[in-house]
Amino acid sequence: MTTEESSKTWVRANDLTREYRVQTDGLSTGRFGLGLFRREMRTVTAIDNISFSIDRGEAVGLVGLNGAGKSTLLKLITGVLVPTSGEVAVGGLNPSQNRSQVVSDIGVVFGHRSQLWWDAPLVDSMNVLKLIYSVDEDEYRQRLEQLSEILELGELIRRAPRQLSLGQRVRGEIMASLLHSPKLLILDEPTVGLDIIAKARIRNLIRTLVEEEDVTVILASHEVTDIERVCDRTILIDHGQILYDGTIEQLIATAGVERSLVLDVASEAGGTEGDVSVEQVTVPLTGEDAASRLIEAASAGTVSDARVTGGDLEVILARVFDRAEE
């Protein structure tokens, strides 16, 4: 890789597979007791020899079913896990071989976890963390006024956890993990639990941390809309295995699904002057003729709504998955 090529790619895996060793149900082989005395093994791949790359400030979703490997993919990212075979790097450093200096590069928000002091304030917790990452005094202040003002927590950073609310919580999470400037957030299921507004500020948060600060983000969801309203790219990994990398749009061709465009087009009625009728149209957007469909429908009248059917994230998704069981 050259160094224009390394400076643009933050993480790199190349034929990357991480495995386990986990003990036989007995109940399962009908063997159950024999664990008592003699341990019967056997080899789990959880990631399954992937290649990939993600560029410097690109969002990307991972996207899989429980159990497909996202928590182990994004724990070799980070160098919790070693792999088995293969290579994975980040800012072209070995994750797990340099802990300290790829650390400092990256931020870690969980859903499920908390890196906060439960019964201090806000900032007690981020002061403990401009201590373990090094920053410097005003640096640090800048930079919790930044964030403080970006994710509208003001005065909430002189309370505990324990009385914020979960929306809040994980807004001071975020500013917790964007405190040393990190240049990849990784993200792993941010709002659940939330509601839709909290769920709307954290998505446009993200956002904004992309465009405006080139950060790179990867997040795990379950949740479709996250993935749409955030990210660039999706990955979809089922089994430890890659089953699509690409933009949402080519997923969606991909998926072969009959997408519409639904129009009410309005007319006057053969009756009473004024009187105005309302025809639902629908034109399909494949084909070879749909520019033309669409200019034919538009022409009938006045168009008053339109809107796209058979695009829904959710229902592809579901589709793709279903056909990596069969």
Partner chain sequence: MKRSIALQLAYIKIGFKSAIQYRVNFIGGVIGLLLHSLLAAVGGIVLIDRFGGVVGWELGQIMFMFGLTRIQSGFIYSVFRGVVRWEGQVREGWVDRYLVRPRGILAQASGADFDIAGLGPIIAGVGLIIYGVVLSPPDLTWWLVPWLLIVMVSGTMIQLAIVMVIGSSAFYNVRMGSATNAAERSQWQMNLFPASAYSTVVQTLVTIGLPWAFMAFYPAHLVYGVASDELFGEPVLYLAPVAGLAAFLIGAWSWRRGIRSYQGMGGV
Second form
Amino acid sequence: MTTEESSKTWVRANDLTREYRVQTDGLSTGRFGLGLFRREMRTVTAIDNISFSIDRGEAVGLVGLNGAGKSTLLKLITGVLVPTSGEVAVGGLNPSQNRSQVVSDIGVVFGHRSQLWWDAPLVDSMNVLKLIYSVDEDEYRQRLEQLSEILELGELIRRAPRQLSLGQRVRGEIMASLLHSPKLLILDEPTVGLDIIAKARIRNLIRTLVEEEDVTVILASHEVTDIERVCDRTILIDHGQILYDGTIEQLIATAGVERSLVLDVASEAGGTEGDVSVEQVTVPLTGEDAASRLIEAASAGTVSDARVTGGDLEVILARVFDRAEE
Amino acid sequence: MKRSIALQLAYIKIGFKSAIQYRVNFIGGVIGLLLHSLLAAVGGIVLIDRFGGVVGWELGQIMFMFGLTRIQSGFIYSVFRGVVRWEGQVREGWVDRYLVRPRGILAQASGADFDIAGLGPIIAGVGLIIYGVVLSPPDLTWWLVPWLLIVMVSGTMIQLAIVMVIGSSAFYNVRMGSATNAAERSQWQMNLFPASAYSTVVQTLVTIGLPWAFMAFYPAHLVYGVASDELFGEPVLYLAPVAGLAAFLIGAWSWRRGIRSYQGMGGV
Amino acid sequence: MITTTNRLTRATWAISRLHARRTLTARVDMISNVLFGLLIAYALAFLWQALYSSNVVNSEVTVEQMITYAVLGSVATTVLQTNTVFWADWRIRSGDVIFDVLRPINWQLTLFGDYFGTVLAQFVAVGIPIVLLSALFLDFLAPASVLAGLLFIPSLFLGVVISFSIVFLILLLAFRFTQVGGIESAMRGFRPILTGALVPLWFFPDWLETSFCALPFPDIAFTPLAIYVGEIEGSDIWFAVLRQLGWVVALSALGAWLAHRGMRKLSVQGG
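Since the one above is the form predicted on its own, can you give the form predicted together with the partner chain too?
Whole complex next, starting from this chain.
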């Protein structure tokens, strides 16, 4: 776009705005079906004048509540939607004007939707995608082998999604979106519906991919842990605006949440022999005298349990969103 | 071009592989649509037999024409099936997935939902053409086969265009699945009998508005050496490819407009 | 007993209303169905005129009766087609059918509510406009007699129920074969012919007419239409309606029994 743009920048949005015209009343037909001829429209702003840029190789988490504008933003970046005003560029190109060129370098995983053929073996789906993205036969073979190793799919690629567990299927989806070695990988709620173990596995895989593939990742999720484990940077959106853009550490600091150590200290109390009382002591972990306070608290008795609180992104986000509401 | 054909073939292969997983539905679909064409033909045969021809056309000629249109419908049911059930694809969010891939939406939409059941009408169509040729042999000329191939392609384009025009309304978040069915139902019922049997008004409509009469009726005049159509004269007999192309251009235009509008005002 | 029946009737009617409303909101669908239905009604009416005027007609049926039949036949074909099988088939495949089955109302009745509501909405929004707009320029006749007029509507209703019963039986195949969309697509093609909506059965050769009449299909559209135009007359009308009732009872009972078995299979497989 502009000359001063850093050569590292891959995705950039300038004053991006996107509005929708929606029908106010979808189902009413009115009396005697007269609604057949009635239509009331109103405008909703899904993305409200936002700007940001993402560097090559960066992994960015996109966090927001339902309807915050996450999906719309992803659709604008991929060229599925055209901005109402402002501009968006991927690799210096406008995605809606150079759709086929831009999307050749993008891979997308929709957590709620599959891009695989439900009843055909995974490898057959890959074969069609190979043709869609014009991937070379040799490159394709190599890539398939490499990805099935990273994604631990192995012989599962001979099975149809219908016969796979949800976790396995998501790995198949990720494979499908990486087959053409995209420079930008977009993941929209990739861990939705998975159990804890499968979630952890997918997160680790994505992290591995980020490190090994030199791919720029945008991960949208409700699941804060996804972002925490995978991303270097977080963008918080609410009501179509950016509430926060920066590292997670900074976010914790700005949110004004202190990390504290909570100790359960057991001490022999009162006169009676063997009567133990447990006291809960909270020690803030910031400040110069943190260490001495910690020692003091711990030596009051026997420490039966200890845990850190306040660092939870969940809590921080809740606070930030709460503040935004006010 | 070569890559596009390879892609369509891959679509057909994967569609076929998926379909044979549900064997009863697969066989039921093919045989069902085959029987449908034959049963419709029986309805026509009964009437034509009873009245001894329809507005000057013999049974064999009418079956020949109907067979031609069935083959064209077979292509719509199979290769372009995804466009036929476009409403469902839009509802299931496929447009977004097609838009994030470096290929045309129409190519992806038609391929992604390949349905082998279309083989039914194609087999039935071939059978009906043979039946028609046996009953009323056409003039054998060197251009007969090339002409029929051209007609086959242009007739398929005419049907595809109508499906596309109706289907593009799905981009505006409009329900239209039943409209597509209604169009298809009208198409085969109308093509069961010669268009000139339907009076001036309806014949004009299926010539200019919904150019179904170009799928077989006008082109068949040449096959049987009929010099001209009573209503539209001679030129109309040669116009099938023009009608096919024109219809397709209109279909493509409306489809493109739909995509643009979707990108401009898709759902949240 | 009465309260149960009352509750079920009201529940079914509520489902019907829901689907009727859903159907009516699809404007493009409704308007196109009117237009395409009209096209077929006019085309067939003109076809009959052409056939009657240019050929020696060896039929006691008049051309006006045929025109009326053509219009009503187009209405029947248009109105009876719904997406019930496709929706329910998908719910069976995805396992969502478990929610339908767990409701304290019979699944068969739920689907009937769905089908009937859709057909009713299409009858009002599509069927009646087709008849009115056809009557404008065509020789559309009134019912052949008072009795025909009185029994036409109940006969039509029974036709809808028979049509549903067959739809339901197709759907039950889904429990065995997982996917039945293709079979329903084929049925859509059969319907205009088998029900006699396109070509009335009296034009068929005797052996074909007899074999068609052994099937339930003609009682869906041919019977009510033939009653309307007066080709089934007098006491034959009562007999025809009774035969329709017989099909309703037989097919519904078969459906209920197979559904019961299907559900057992479902609960054994765990959905």
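Positions refer to the first chain, counted from 1. This one's a predicted model, so the numbers in the text were calculated from it and none came from an experiment. Heads up, when I say rigid core I mean the largest set of C-alphas that superpose within 1.5 Å between the two forms.
Chemist: Would you say whether residue 57 is displaced between the two forms, judging by a C-alpha shift of 2 Å or more on the superposed rigid core?
Modeler: Not so; residue 57 is displaced by less than 2 Å.
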